[in-house]
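In the block that follows, a single chain appears as structure tokens, in the form predicted alone.
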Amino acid sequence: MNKEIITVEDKSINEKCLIYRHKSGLTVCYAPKKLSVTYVSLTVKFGALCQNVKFDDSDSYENLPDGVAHFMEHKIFARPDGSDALNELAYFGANGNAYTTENSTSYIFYCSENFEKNLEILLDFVFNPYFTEENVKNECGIIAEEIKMYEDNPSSKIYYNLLSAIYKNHGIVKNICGSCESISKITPSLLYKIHGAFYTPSNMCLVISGDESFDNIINIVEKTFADYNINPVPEVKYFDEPLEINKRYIEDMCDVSEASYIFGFKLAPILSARECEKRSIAYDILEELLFGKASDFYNSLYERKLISQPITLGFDFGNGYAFSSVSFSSVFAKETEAEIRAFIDKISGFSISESDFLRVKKFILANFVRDFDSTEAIAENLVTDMVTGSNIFDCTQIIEEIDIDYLYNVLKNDFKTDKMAVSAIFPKGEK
């Protein structure tokens, strides 16, 4: 193959990927694995937070309707003959799907046969959309039902309530699906405009993990994008967000059997992709040390029947935002809340033993290596790399770099009570 191929690898675990950049700007990332299932993701860097956009033919920013990236995801599968591209993939033995995040939209399939045919189908329907007044109107009704479902979902409600407590201006507080009002403003012409601007190869990546021929993959890409050149992508303006939280506490009621809480801590945005990766791994370690089933605190609550499900420690980040969180559910809500508040108040003084630290690090490393036994996990991690600029093949080195002092700094800096907001969900009729 007379092409410039970049190899990125981690020799310590004998894993690698091959990267090829087509003249159109499309990045192709292939992770060879001798597994029976091939997993494919075609990802565009256009997600729910792409709300204020300066198109090439304009001198000002245009406010896009909330939920338009998710709406686009739904309509991409429509074919001019009235069929659905998902059915076409299924006919050739592939399982297809799609999802929208804050920063990107991915169109995926996995299969054990007819890989090349399914790849051609994927590239065809994503780059040749079909929007009409009728199919857009019909989709509004379908997505409106999805929005109502999320509004009634306790997990979704408590999460978005927390975000609205933490953030004042940032678009992260808005549901990825948008609202019934916002999606009613979406038209075929707007979808075509967005597709033409953002669904360009230079703003996309094709990630494949499986036992396929990279030569054949590149040949399909070159055939598909022979007439494409690198096009400029519209500028996206993100959000001016103050350092202070928006409100201290927010509560709601739902059809649940026990109360749930999330304690959220507003953090300064983290600009380095590597530091985000390092912080994420640190949180995985701290979750086990602080709240894992072997921890003293969890066992104290469990033995007193204050808690029956795991306590979750989270770290989320993206364009212009970062926050940590502690989540739990309990039938004895107030008493458990008081215990966890007291624990958080003194969390910066938590003592980490060397033996526990090393045990958990080995556990985290083993889980990371185990991910390479799944083409889906490999591909999704590589998609994250393509979107955020991180590098999955740095992870073993990053895990090794993390020491107890780094964890102490995270505990000291990321759990400040003056930056804490609380979201609670109670069973209906109970307070």
Given for the second form:
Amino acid sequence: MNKEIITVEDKSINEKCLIYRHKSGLTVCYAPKKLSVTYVSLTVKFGALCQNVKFDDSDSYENLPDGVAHFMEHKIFARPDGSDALNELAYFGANGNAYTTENSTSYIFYCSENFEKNLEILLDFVFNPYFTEENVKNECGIIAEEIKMYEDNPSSKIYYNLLSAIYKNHGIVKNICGSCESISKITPSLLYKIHGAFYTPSNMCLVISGDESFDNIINIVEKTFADYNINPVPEVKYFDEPLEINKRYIEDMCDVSEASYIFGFKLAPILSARECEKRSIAYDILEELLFGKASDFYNSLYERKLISQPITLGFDFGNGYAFSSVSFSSVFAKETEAEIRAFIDKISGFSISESDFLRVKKFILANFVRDFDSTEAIAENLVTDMVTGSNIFDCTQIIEEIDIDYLYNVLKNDFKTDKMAVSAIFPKGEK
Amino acid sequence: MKSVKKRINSRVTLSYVNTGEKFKSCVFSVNFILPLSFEKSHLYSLIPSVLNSGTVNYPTRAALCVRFQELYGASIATRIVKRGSRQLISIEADLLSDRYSEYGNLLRVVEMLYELIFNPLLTDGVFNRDTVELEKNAVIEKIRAEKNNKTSYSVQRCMSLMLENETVGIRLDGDEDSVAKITPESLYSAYLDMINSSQIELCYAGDADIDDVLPLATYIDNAFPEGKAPIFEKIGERTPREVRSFYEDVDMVQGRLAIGFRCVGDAFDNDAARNMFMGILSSSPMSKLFVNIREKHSLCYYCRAKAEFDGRIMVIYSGLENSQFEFAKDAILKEIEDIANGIISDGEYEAAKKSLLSSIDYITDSPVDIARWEMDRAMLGRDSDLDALKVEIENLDKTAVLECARGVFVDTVLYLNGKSEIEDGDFDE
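Could the form predicted in complex with the partner chain be given as well, to go with the form predicted alone?
The complete assembly is shown below, putting the previous chain first.
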């Protein structure tokens, strides 16, 4: 085969992927893996944060209804004969699904047979949608129930409350599903307009991990996209967000058994994908060192019955936002909150021993290597790479690069109390 | 994929699966199989977390955690499940193969499993009182937290109402009262029971040669005293009874409907048939509940079935408007009736079959899933040959699926009222 194929690899763990860019602009990424099940993701860089868009025929930005990317994800499976593309995939032995994030929408399937047929089905339904007044209205009922299901979910509630405390203008505060009101404004013509503008090969990537023929994959892509050329996508206006947090504290009540807290710290957006990756890994190491089961602090709280579940340290980033977070739940809310607050106040002075650091790094590296035992994990990591520009085959090098001083810098810079917002949920009637 | 079974003594068997160099990780697990018991199941369930709190040579939770991190992040998971009248307690090490760590890593992890299981930290001949109290507290908080997730709560609550005072309804964690009554003495006595009189299954799935794994199994086996494997009672045959309905107000937005069924007849002993029944009804992407209840009627975001056929029970659950409860219930029952009457399209049947075959292949793609499958089968005394199961599914007589549908009878209907005030018409523009 005479194609320009780039190989990206990490020889230390004997893993690689092959990347091919079609003339239509579609990026095809294949990670060979001799397992039974092949995992496929077709991802479009159109997610919940694409809220203000300047379409070709307009001089101004159009404000899209909240939840439209997620609505598209649901409805794109509809076929003109009234059937559902999920059924077609199922008929050929594939389990199909889809999900929407802040930055992208992914259509996936996995199968152990008929891979090529299933790939053709995937490419066909994603690029040939069928929206009608009736099927759009029908979907509103289903998504409304999904929205209500999340309203009963305390984790979802505390998370979105935190975002609204951290951010003043950023669209991340809006639920990916939208609201019952916003989705009622979605029409077939709007879906077609968005699809035409964003669901173009040059704005998408196809990621495959499994034991397939890359030649055959490329042949299918060439056949499917023979008539496509690179199309520019509309400009998306992101958000003018100040560095200050919106408010310091937000609370809610739920029918739950114990209080939950998230302390969120607003960070300046990080522009380099590699730095985001490095920071994410640093947070994984720090989570173990600060709050892991081997840590003095966790065990001190656990042994006094202040907590019974892990304390988690998070790092989230995307278009124009980045924040870190510390989450925990406790029956003894005020006492635990005071202890964790005091710990965070002194976090920049936290001392890391060389032996703890090396041990945890070894553990993080082992977890990373184990991820390569799953075609799903490999493909999903590659999708993140395609969307954010990171590179999983660089991770062992990044883990190697991280030293204690880097962690000290993260602790010093990422947990400033003037950038901290707190979201809390209390059991009804117990506050 | 076929495992090799080695009987090591009258109570202990090793299941060995050679995965070749397909994976970078491997699994070694020690499994205890015991009869479900109102008096003891919750005690057995608590034992692994007490063992994980400290041993003679690693006396704290932190010391144990440090040791496992040193062993290339070997993770120790506890898996406690029930099937029919049996309870499985699995202590499972998931670790990097020696190829990707260093020679001897598997041996050292197995030594740590031995340390965890056979060298618990004792005070005055029983488990440490403070440790037991801490772990009891964690379980009680977990039981109280069940209401936090309204979907799983609706299923759990429906099963509790349906199976009150029945062995298959035993909650593995127990309830708040029974956990509160656990003492270091009663827990240690249950531990001795578990060591001395359960059926023991060891399992390895990975790239190590059987000649290297057998000595490890023997090393673990030597610590178990000789004894007799327990005798398991068969779950008594179910009989349908009058349907009972329960209405509860819960502080939540979305209403939840859970329908509990009793499963009657030998059809449920047929693995291929009962799995195909579940596929056609719920678990295939083309299933009747997904396509008709969610998509066609547009009633809900999810409508699924969950079954424990060895215990002869099934629950169908959904989240929807209160006003749609009756309509949804009738529509769900109609789907089961359709299967019973053979109203299954070729597409539905094919999709369920392919989904099931693909999920079997999926098991072979993970050492953890392979080991769990082996142990689930060992627990029931059933053959674990996945290729044989695939052949059974391929050759299945469709009427066996119909027999399953004919054998499910509604027993308990639970309506949990939500507070949503949105009416259907709100979506009209």
